[in-house]
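Shown here is one chain on its own, the form predicted on its own, set out as structure tokens.
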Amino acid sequence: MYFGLSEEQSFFKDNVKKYLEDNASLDQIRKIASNDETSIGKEIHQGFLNLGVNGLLIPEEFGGLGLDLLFAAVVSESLGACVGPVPYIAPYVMAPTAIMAGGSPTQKENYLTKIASNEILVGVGFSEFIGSRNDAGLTFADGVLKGRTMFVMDAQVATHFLLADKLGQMFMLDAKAPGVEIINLTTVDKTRQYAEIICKDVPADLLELSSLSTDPISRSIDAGRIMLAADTLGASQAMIDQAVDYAKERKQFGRAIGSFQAVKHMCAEMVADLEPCYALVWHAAHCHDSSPDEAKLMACHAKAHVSEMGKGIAKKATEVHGGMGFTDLLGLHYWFKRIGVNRQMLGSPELVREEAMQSQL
């Protein structure tokens, strides 16, 4: 049996893939990266939202596509062959999909089809449910949320958040409430945002359903570990296609490097650690919607081994360039440290495998 993308699943990856190739070029990316120009990243978002990525999990009845994971995840995929500056895995991934399975009927109604209408961003921050960090924490009473949370995606866009505790309750607020405070933090991947969030005493909407259970939080996580693995698949496949056309051009001792036996293994073995990985990202995705028992296993499995291939590639990629790997002239490092980043958000491969083992018990 052949199991692999739909014609349309193929169409909806190269269209996103030839938007950002034609919008978000390596010099526009420097900009964004750097802050020199946040207005690019605003109109790529746009454009990138007028290929309905909002609305992509959301059913029909709140106005979205009603479309699978799988159609997610090749979208995730382009974004990272192209290291796409744009918010989309918390807000258009995560944030649906936890609202989908935690929240109740008036709930739905009301975030979902904002988020599919573009008239509200959600910012996730899910930390303190995988593994709390420098004291943080969050408490909820009376209806108000105080503490503070790490690592929030998306925070500086965003309009609302969508924040837990380490119960796996999942709270929504409002960026502009008070009390709300935003603290960026800085990471190697300048394509993307992270912040801490202090609350004091913020209003915040529970979402009626994760008090019961943490299967909707944990609904939401395997989601966006499976969209990192397929960032990372999609950044890894495209170091590998600008090493091979590097040693292809770049000559030494009167002969392409790419004739030298050394560097025809790296870039072989690169092929044959990812190549396995397509079929374990698409069939990760596949089991978030239509196989319940193996969804958490799978989810933990693509996330940790893509992360393992996906240094070991970002690794020889950048040797197989020599010298010039390490320098911004070919930008080859957005798509090293997108890579190194998406290994550790969500839950590192150590941590994941650990709850993959939790999960067969």
Second form
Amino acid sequence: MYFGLSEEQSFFKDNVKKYLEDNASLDQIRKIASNDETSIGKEIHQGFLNLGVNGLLIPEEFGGLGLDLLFAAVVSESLGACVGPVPYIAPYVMAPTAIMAGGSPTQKENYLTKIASNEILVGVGFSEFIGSRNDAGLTFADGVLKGRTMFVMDAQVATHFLLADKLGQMFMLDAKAPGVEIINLTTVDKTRQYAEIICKDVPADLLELSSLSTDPISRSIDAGRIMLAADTLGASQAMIDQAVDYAKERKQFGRAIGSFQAVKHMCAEMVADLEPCYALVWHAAHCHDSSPDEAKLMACHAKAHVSEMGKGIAKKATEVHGGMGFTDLLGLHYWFKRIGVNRQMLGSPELVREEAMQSQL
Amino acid sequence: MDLEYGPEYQDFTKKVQSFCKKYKGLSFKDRANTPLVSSGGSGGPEMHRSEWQKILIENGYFARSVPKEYGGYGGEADIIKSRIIAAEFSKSKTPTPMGGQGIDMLVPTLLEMGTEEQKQAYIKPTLHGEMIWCQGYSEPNAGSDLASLQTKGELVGDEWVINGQKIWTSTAQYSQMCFCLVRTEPDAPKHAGISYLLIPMDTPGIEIRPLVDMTLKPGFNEVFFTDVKIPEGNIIGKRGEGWAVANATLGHERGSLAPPDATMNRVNMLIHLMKKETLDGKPLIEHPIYRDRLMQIQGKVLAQQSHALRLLSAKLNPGTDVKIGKMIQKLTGTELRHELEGLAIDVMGEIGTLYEDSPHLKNDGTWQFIYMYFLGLIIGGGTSQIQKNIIAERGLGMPKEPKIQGA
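What I would like now is the form predicted together with its partner chain, since the data block earlier showed the form predicted on its own; can you produce it?
Shown next: the complete complex, the earlier chain at its head.
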């Protein structure tokens, strides 16, 4: 019995983190956030791909590495830790998972091979299925898609989109096809990109099995939620580490503020909240691959619980820094915002907990 | 990640299952002397608790790694087997072995630091449930600051003469023995002046006064010592080493107060209750607000259960660093259990306030009782605030509060 990361997983996780620390420093992230230099983002993305990330989950027969979801989760954790400004969850985890579960043999061959060889980059928009807002809505008939969907992940850099309607049918379409309109949605988190997509009679390829049941999309969403949980886990740990370091250094009333119980108890609470999240995220990733009966419940709870813990940590870690935490000088807000956006994407905690309940009734 | 125990444990699981079947419905002729101890079932065999202890030891289901010559099973410690035993006993509602401070804290301490003579004298009757122990640590003026305790022990001839008072002493009224922290070196610095003494409770000069707690049960006692004389040899470790001896066992207590598997059993009980109980004709589980709160708690408990697996794995695979992971257990486990029991009360509303033998009481009133009982556990064994100090100072290396002179 062994519960934890394998040596290879730890090694991969550290590698991703080191790459990001070396190539995506806070200064670089600032530039990306202010839209000053768009080439920086591309360079970081290319280096990230050189680590083999795009083929991580894709079976070897389609040119991928065929690794398990726990591998993918530790990559996500490192991305969260460094607020990595690269596309990941949509194109390299959710899209391949959706295609593996919902694609016909031809669709798998076609799309998975191209993702693994980096010929295509797939942005993902499942909001219609998870929870449609206001006047959004996609309809599919006679091979074409009509309507709009919001919060498509990594849409701006995508060559293709994988979109869902409210029944959970998934459609692949060319981002450059006539009738596709991409509207940039600016969130508080500038390290990642979201868009609204409007389709005017756009030809789309329905993932075959996704018209028969919601299992394929559900599996992709579970995987995506575990990734968001892992991202928040990494980001929360980074915030705690910064807060603890700051509290040891910063002096007021003639002593380190970390010696005041009001401050050190906040740090202890953050640790006590976050520490069990590691095991929850790893366990959820493991169940996704190996224990189908528990997979949904674990993925939902990982997403909802880590979101709740992350929200509290983002606030407390900022407060430990006092006024400096509120400034742009320290850049702590990049982590705060990343955690805040992760919380809402692919279902806010209340929505996800309702799904957790449904899965066991 | 590999959550299978391996084929060698499948046979063992079957063995435990057939054992549990044999003793299905076991009930006891004598009462449990601490709350939360298995009260037994009905319709099966009947026996004294000490007989049950012996049967469990013979089969290797209790005191597994305690050497045979001291009354244990004399096997290798096997964490996975312990887990299988616990899980199967829980599933089949087979009464678990007696716990209590003698078994959970004193026996491990004796095994580690006791003399041969002490091991021979005390371990076997303790394991058999024939010698009950109470813990004499806290005093009215030594709670969180335990090392400032003032109960005095003076060596006169070949006897310790003990004077002072202990408080929060659970089970003192049933106990034959007390393991007690006593100040024997008044001139030494506060941590270095304490000895760990073993006091027979029938010694003249001991007075026990029950202390009724908020559950309205006399869960604790005050114990007064007036010129209590015990033999010089009733000491574990040397004079002045009592603090180190005590610390070895306090760590043990903290980890075992609120195991997440037990909390998850209560979550499942609550789900069952919410399906059955109705509000305005609708099952409680269909009320979105209660339902969401239930799911919040389930998520927290799942996190702690997964965390416990991680800690278990670290024991089986040495070299994994889970130092902070262990430190958070007492804090998070007791707080969560309290929160869960409180949720059940909220869900039941007015019904949730019923107590003792009231009509309409649900689940024997355990929700209210354990809700209050766990507030006691949040405070006892090192309060949540003390736990946070430990996590911050020993876990994160944050600076201590400056010392006030003379304290």
